[in-house]
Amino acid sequence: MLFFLASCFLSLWYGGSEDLNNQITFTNNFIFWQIRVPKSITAILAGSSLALSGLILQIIFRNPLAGPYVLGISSGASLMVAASILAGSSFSFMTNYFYGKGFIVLSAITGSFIVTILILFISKKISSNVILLLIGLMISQICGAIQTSLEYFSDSNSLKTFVVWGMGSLANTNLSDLTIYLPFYFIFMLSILFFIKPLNAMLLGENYATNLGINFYKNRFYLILISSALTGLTTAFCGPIAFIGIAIPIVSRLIFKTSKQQVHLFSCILIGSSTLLISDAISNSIFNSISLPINMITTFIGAPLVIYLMFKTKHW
């Protein structure tokens, strides 16, 4: 908890290149409340959402390398945003509309929703977690191939807009956006509390969960839905953010060596939020005049942890 509070302070203090250390003025108050505070709240929501999504999927698939983007949810969101920005630029009279943040958010939500529905439909037809995981990866590859073709035929300005979105950002979310983000976030977060017992049972496999009277496939269906919704919502408002979903559940298990998933749920919320808050502070403090892409920082933090996992997989 102290680590989380310290992360909040760092994010608010180093939340941008503007100097707030001078005397308090109206401009500084505006920057703090309208830019830094929404960005820090967004970091908390996004970090905890991706971390919990990763934890849920790693339990379902019993694979520590499973992450919130493994089922193609993020790829679906990226594909729709690419179609909106890159294909939309072909119609000059609609260019400004397609470049609007509201439409990009809507496109990302639509893309993630379409892939989620497809995955949920497949999950009801296939019992094997391994096959479902592989199908998710193939859907991700197909979306990526279509996206690449759109990038290849797009103009330079549209491509730059899409590439910037793909780097991920916490700064695009304002207080008005949070009035939409927050209610859905709390709904999905609270719904996870009803699945703590199934998560504990599913960790030991399908047979164990069934012997406890838990409907494995029904619970898997709802948990994938919650995980996909959290991932899609985060991607819509922040763009794709790498490695948080994979690395944070691993960190939680390394710190708290317990099979009680309620402990990991709580720790993933705190560690995931803290990691993204610190990443935001780092991205804004290295250079005075520019902010580094948040994906660059999370990758430098998360990738070494995943590499470490490669050597420790036999113990999971």
The other form holds:
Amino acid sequence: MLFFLASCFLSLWYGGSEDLNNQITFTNNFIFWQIRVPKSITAILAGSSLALSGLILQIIFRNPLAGPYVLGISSGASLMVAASILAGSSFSFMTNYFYGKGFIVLSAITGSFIVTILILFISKKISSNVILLLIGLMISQICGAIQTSLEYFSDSNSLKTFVVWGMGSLANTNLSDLTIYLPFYFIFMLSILFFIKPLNAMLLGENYATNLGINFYKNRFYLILISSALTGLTTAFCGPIAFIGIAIPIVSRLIFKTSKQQVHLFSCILIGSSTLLISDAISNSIFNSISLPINMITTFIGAPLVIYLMFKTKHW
Amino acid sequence: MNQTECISIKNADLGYIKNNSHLTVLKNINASFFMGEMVGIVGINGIGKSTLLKSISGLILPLTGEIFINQRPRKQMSLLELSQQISVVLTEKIEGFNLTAYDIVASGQMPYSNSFNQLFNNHKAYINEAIKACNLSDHINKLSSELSDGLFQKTIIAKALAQQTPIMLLDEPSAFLDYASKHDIFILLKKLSEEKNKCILISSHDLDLLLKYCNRLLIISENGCELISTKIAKENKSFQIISGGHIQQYY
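With the form predicted alone done, generate the form predicted in complex with the partner chain in the same format.
Expanding to the full complex; the earlier chain stays at the top.
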């Protein structure tokens, strides 16, 4: 197990250094510190947030195919970000940098929280894991449609900001963004530590968890809040990033054959951030002059992986 | 019976709350159960056997009246205190997420572990004791989805045992099992109730097994519930009455 953790660390550093080395050779110090480092830090934060968010969702729904992107939670966050960017130009406080960013972050968290609660209510009415995914897909379609119609009525300036953001990119985050991102990130990450026992108990289902002294509804509410906050936070800064949230926890469970969620929490942080770092490195190195959208790479890595695993594994 | 009373239900209406209206399943229930006895709960499907067990275990609240656990009102007990008094075995399946039989048994120690759910030697001793008592040593590293129905049922019973509670509630533990496994489980439970002085409540449709192994029967019908001692019933020929009168009414 230690060996695997060590290899995760290695891949993390490899992903990071590969990314950095590329650039050191033909750029100057300024670009390195102002663009490369923030981008790598963003990749680490976003990758681990999404992976953890996915892990929590999979446990809450007791569905190994849940994830922030496939359940439409990322879309809910995007919609709210779109609404706040497009409507925001009419509010005076949006011109202040911190209030503006803070407003966007808060609305993204609200958006993902609303969708998660909605999905939770729907999941009580249906029993099938697959139908839940279909409903998630429909919700993300609806959010997408509303978003498009919002864009239709917006002015060109905010439209451009939004379209660039909507593709999902790690590069839009600068150092001052990170001063907002990092504290929030650490608050939510540390708060997960209080829920290790409930997460383990929830694997047994509502009734058994309650019988083991765990207040199921209260813990589930807080966990949904944390999971939505992590998704919303990431979406606010990087746009919707696909498949990290669903694929990483599955990979983690395949590597570490344990049901101890404290192990999976840490391995999701490591695997999630290293995967996004490597994806970022790939997106920058395929073509010399342009970097591909990060979503393309994560989908190329994540979607076939999920399909393959669905075929291969019978027991989750 | 001059034993310690551990569960007593007083004038309780049991049921569910749905859309702010009460769905009463069992009306005006009065019953007491004692340490070291094994009570079988019988009744037709949907009469409220599971509701009764869930109400006692605290998974649902009684609509009116009060349930006392070890002479303390259930309302005053926290979930954690309750989890150290009552363990349940339900009909739900537990699957996936790499859960092995050992993980499920080990979860029985959760009410006693720290907030990081670490297991120390004293926890592991209880877990291993439970595994031994249920004869699970050979299957302990299997994934829960690989276990047969009988082994899975034993695993859950071992979990309840590892929870170290004076009261165990079992909801149809013998459903889906073959005849030999049914007897295995009832013999195991009988041993537990006698050796460890536990109070064990079992709901089941296997009347022959309940009559053979239980001390008393709780018969639930539309008119309410009735407690009958199996021993006295058999000796006094009132067994005839049970099998002829009551039981036929229910089956």
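Positions refer to the first chain, counted from 1. Because the structure is a prediction, the values reported are computed rather than measured. So that the term is clear: the rigid core is the largest set of C-alpha atoms that superpose within 1.5 Å between two forms.
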Problem set entry | Residue pair residue 300, residue 275: same rigid group between the two forms | yes
For this session: If the chain moves as two rigid parts between the two forms, put down the smaller part's rotation against the larger in degrees.
Result: 29
For this session: Give the C-alpha shift of residue 157 between the two forms, in Å, after superposing the two forms on their rigid core.
Result: 8.4
For this session: Let me know the CA shift of residue 71 between the two forms in Å, rounded to one decimal, core fitted.
Result: 5.1
